[in-house]
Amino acid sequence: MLNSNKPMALQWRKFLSCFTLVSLIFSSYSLFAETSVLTETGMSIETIKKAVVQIKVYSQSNDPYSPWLSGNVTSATGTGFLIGKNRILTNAHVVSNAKFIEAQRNKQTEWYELKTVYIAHDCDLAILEAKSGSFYDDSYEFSFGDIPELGTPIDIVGYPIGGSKISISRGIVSRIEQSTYAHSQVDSHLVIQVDAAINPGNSGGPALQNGKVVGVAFQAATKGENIGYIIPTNVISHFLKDSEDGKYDGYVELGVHVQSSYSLSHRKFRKIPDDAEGVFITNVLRGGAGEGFLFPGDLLLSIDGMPIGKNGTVAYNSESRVDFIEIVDNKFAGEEIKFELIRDGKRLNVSFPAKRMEDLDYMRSSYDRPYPYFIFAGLVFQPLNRDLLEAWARVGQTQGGSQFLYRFQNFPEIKENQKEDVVLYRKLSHPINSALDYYINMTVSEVNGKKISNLNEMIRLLQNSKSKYVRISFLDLPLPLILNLEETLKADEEIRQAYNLTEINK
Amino acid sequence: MKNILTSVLLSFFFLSVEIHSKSQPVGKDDNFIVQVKSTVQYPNFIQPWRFKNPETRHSYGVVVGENLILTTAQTVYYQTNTEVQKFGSLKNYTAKLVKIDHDLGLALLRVEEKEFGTGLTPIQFGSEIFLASTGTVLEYKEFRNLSEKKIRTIKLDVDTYANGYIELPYVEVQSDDKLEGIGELIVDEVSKIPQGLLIYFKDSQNTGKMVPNFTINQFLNCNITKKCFSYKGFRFRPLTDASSRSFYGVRKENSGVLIAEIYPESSASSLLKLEDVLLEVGPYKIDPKGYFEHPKYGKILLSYLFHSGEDLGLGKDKKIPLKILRNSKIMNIDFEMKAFPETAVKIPFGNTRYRKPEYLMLGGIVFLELSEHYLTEFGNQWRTRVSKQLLYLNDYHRINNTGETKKVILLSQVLPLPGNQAYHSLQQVVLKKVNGKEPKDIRDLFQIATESEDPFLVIELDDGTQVVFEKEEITNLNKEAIKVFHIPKSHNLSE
């Protein structure tokens, strides 16, 4: 019979020797860590500490469901870093709805007040500045590197989960792709996926490689652990360049929907030569740069000379392909977009200036602004936007949901002349509106027989109404809502007092 | 399935049912309750070439004539085989469907074997119900155990049954006993006169719905080639707020509802207009919430006067005098009742009405007509799973309000084959045009697709996507899809 204790003793000795070795490595690292150079970061931790900033924000957001009430004052922390000209780069979501921003660098004892210089909700970036010059004493400013290569290591620096000490976590670049930015929930730009945890407080912190910033940490994966995302330098430099003239204009949009050109019959029907690749345009959206220049059925062959594949991608670098929209994404308002295309069997070159698409503003999550509303006979009207839709869904509203959702999701396609959808989504109860529940959760179409295209127009029509009765019509409802104007004005005064409304129209 | 439907339709045409009604109490030893067991196989509304697992449904039946059994429609919907067992007998008799009413939720069966009637005493339903009173529910679970349970009848009103289209009378019942609501006969406790059939019961609330005897009679006595119930053809809204009443010129305080929706090709379509105020139906004043005062049963919704109302000299096949207010002026009109205009329905909702879902495959791409049943096939969370456009259409555009008979055709799914690779990601998209034409329904799409002389079939979808096939390609891809995905044929439309 074997002595079972013998192998166990051998294993224990092996473990002890390993442990000693590891301990030695660790202790030597911690002894010299303050001054050592991190291989991937390419600079000393001391230098990093001089450039990275902990940001504390006191914010107050508006409640879209009760737009006449002020919201809670909350506090949160984030990270930023110095990029030159005393500017601090961080995420827009760190300072959105901020009432007061302060910051501190490593070894500083005071908190310094910051102001927002530029904020870009469409790419979740913001530039801040300290009001006091002493904040910048003994500081370091990062410079930017290129988009990191797949599989390369990267260091995420920040102040996660509210800790006051700087944290560095290392990850590997695991994917580079176009993805929707959670802050606006609409805009899609390039993102870099890193297999490192990005936690609250990390937001706005630099991602470093070879001593240079290659991205800004901004969001974590909702599914899957230890996956974080950073905003790459092409998006950052787009933001910085856009702001150079003292004003941030925002991203441009081509405003087209496309389909692949894999189908041989489709190509034959459209008289497309065999050697041509590209994508067919299915829809040109109102207000996009392509409106009036591109048409459904066009086959887009190339953009700015770069051939577009049958699946809509262009060669981005030697290794990967990205959606051709990425080329438009990197442009600024006014810059030319050049397409080679086939229309009605003929090859054409079409060029037109890039421009912002205002319709998308209604589809973004919005910040730093009150929600316009109008209360009439206790009925609360507001332009439909993402924030209202989300708040409305949170309070458990379901009736009318499909009309709101469908119209919101198809905003640029179905609202031909409408700037916004005005919706009646709740009422402040009063005897004058006790029989009007039928109209709640519906979209306004007409006031006194006149089509309305926005809230201001509706308010103007209601306020200028001279007739005894006001008729408000709603989409998909055959019967209008009728109000006696004189009684409504009287009720409005009672409603203003009963519900402590300082303003009934804002 | 086709055979079953054909036999049902043939039964509608050739079988004649004559049932006379005279209210009579049921005797203690009368044998009139049977058990109905039906095997049903529901179609799959997303993939109509497939069927769901056959399942068995049990209900009670009441003998209402020679070898005729009244039971719930739910029991025999999509039936493949229906058997009946009578009290005290172990034998199962095969029953055939004679007629079914989708709005009332009742069906009539016939057993062909003569000997079935031996020992059975048909019951007769009267024309009056007792409110509020106590009743007895009669049921039996095994072939020799008859049980009686107590029930209270509370009120008579009108509403749609099991998502039918027409509002019909029902009696709200309560019971402390556990009931099933699958066709139990309810008789008055004292007089033993049949009051109706229980077709719905919710244990947790101790309440249910009984089809009253006079409505059952309307179903039993109607000509089987026609619809048993007429439809008023409009929907109304209460007119309770002072501003609206004054705006529409309603002076009297106690009457009037607003006409809110008019069904094309219905009784109302040529007579009523939106925003008319309906003041009186026959001699009955309509209150601002839409109720009238029934001399026996109290306040009931006005639909009773149109859809039932025989006891008041109104209802089916009658001209009903209406008093309305149009542009603040009083008008009297004679309202002629018609059956529910099925063509007015753009997106079928509620009851399947024994409908066979149809499909058409073009190049391995499946096209269907949108129905609520298609959407509900996506499970309990269907409202969050289906396309928002389809949900919106289903919620707000069920009726062809324009008067044009048109269905919503959708590209439901693509059966992925190498030849239709360009379209694999398409699903739940509304069809707009085919070769420049807007098909009215799936049959029209089939016709355009098969009769077109063009070398290409160009399918335009609502989102702007174009699907293009050469004619021969469609045939080849369909053949391939049939083979690969085990689909019986490229469409299930009757030629």
Given for the second form:
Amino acid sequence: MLNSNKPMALQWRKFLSCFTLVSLIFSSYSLFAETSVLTETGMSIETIKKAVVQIKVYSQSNDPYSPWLSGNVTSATGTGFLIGKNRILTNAHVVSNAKFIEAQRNKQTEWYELKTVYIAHDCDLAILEAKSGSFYDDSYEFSFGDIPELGTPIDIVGYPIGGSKISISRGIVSRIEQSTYAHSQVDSHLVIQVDAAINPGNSGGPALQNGKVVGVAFQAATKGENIGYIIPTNVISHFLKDSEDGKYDGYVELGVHVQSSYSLSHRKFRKIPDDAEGVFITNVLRGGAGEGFLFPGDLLLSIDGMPIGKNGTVAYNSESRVDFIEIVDNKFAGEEIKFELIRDGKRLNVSFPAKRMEDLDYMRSSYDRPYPYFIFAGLVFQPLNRDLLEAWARVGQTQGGSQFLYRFQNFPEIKENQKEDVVLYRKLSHPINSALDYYINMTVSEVNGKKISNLNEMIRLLQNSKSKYVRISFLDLPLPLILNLEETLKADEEIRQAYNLTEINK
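Pass me the form predicted on its own as well; I've looked at the form predicted together with the partner chain already.
Shown next is a single chain and nothing more.
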């Protein structure tokens, strides 16, 4: 048996809807103009230079399809800025999978090593710190402002295209909305759309207005021209407050599917008064905050006293409406969520605590950790997650794909007692597995007649098996895969040697 080291807010309804429209802007290369005049931010360029940081990152990620292999070491640059207590705020995607991080401020002649203090992949933010106190000599720390208003000017500061000179590009705030963050490819939070130039290397740089930070540059639209996005201060504040206790917990999730209430026939069937707006709940996910308190067919009228429109939005300020989920997004675990709703023709008020939904973690792109896996008779098993599914699709191994895709998208609803889906997705060819292609791309259900809930349980059952034959059963297949244990153990050693897997624990 070959064993790994066992390292071991989504707005669900928006899943996969937007991430193809934006791309992260973290990357490398050079230069932009330098000036010393006062900007419309109300701050001198010289002061801005003291607070903005150019970051170099050397990173290395693991290969989800061949989890025993590491990818090449790559280098890139991004931007960060000082926010107090010697902390540097930047994007999570700037320092994800980092092996070494260094930074330099304007006029400094040497690069200083940084360490990651906190990283939040679900909102694409990270806090770094220089290991040497001299890095902060003659520095300036930004303070934060409010969310900017539509149509107001905004300055994006950073080191785009890898240049060694600081750059300031100016634009206006053109939209405020909830949108998917490309870094995790799942989580949806408030974003500010700007028409200022945002290029590779700008990632993590401050967006300034009236001398204060009103956002962090982080991604750009792949369609259209000069459409960039910044992370607004409410998301930044949520991240900073979450980290105050020394660890980052992440966003809470309501865990419901909803639909608009425009349909007259649907409204009449549900006995909805003509003057009531709101959205219908179509499904409640297991493990979400709404489980046990909200039910399919409920019409959500208001959240925390704010009326919800027929399209699911609430008034955010005098100019904008945002998805009502934004109100949940701003809460922390344990804080109360209040709804007014109509259920079975009656108006009700319900309240319940917000909570994080760990069952959805597998849907996020993952970073900074190896992939757990297990090789048995050359058959490679892994928990199904986004990274594996994407890698598996890229190599064209789509046989049995419908089962993988369906369960990936619906796992919180269809799971029974599983903590994760364990899948057999490839094999390292050897005579012992030459006739086993039939089982490739299937989901494991039992080992030796015992249901499994996760990869570690499967490994334990296989390693402790005393039977002459090992039986591995799969969902939707009537006959299990059967292997002779003694022959398998012998084959594992041959496979280890043939595929140079000597570093894997025996």
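Note that the rigid core is defined as the largest set of C-alphas that superpose within 1.5 Å between two forms. Numbering follows the first chain given and starts at 1. Quantities reported herein were computed from a predicted structural model and do not represent experimental measurements.
Once the cores line up, the CA of residue 348 ends up 2 angstroms or more apart between these two forms. Relative to the superposed core, residue 311 undergoes a Cα shift of 2 Å or more between these two forms.
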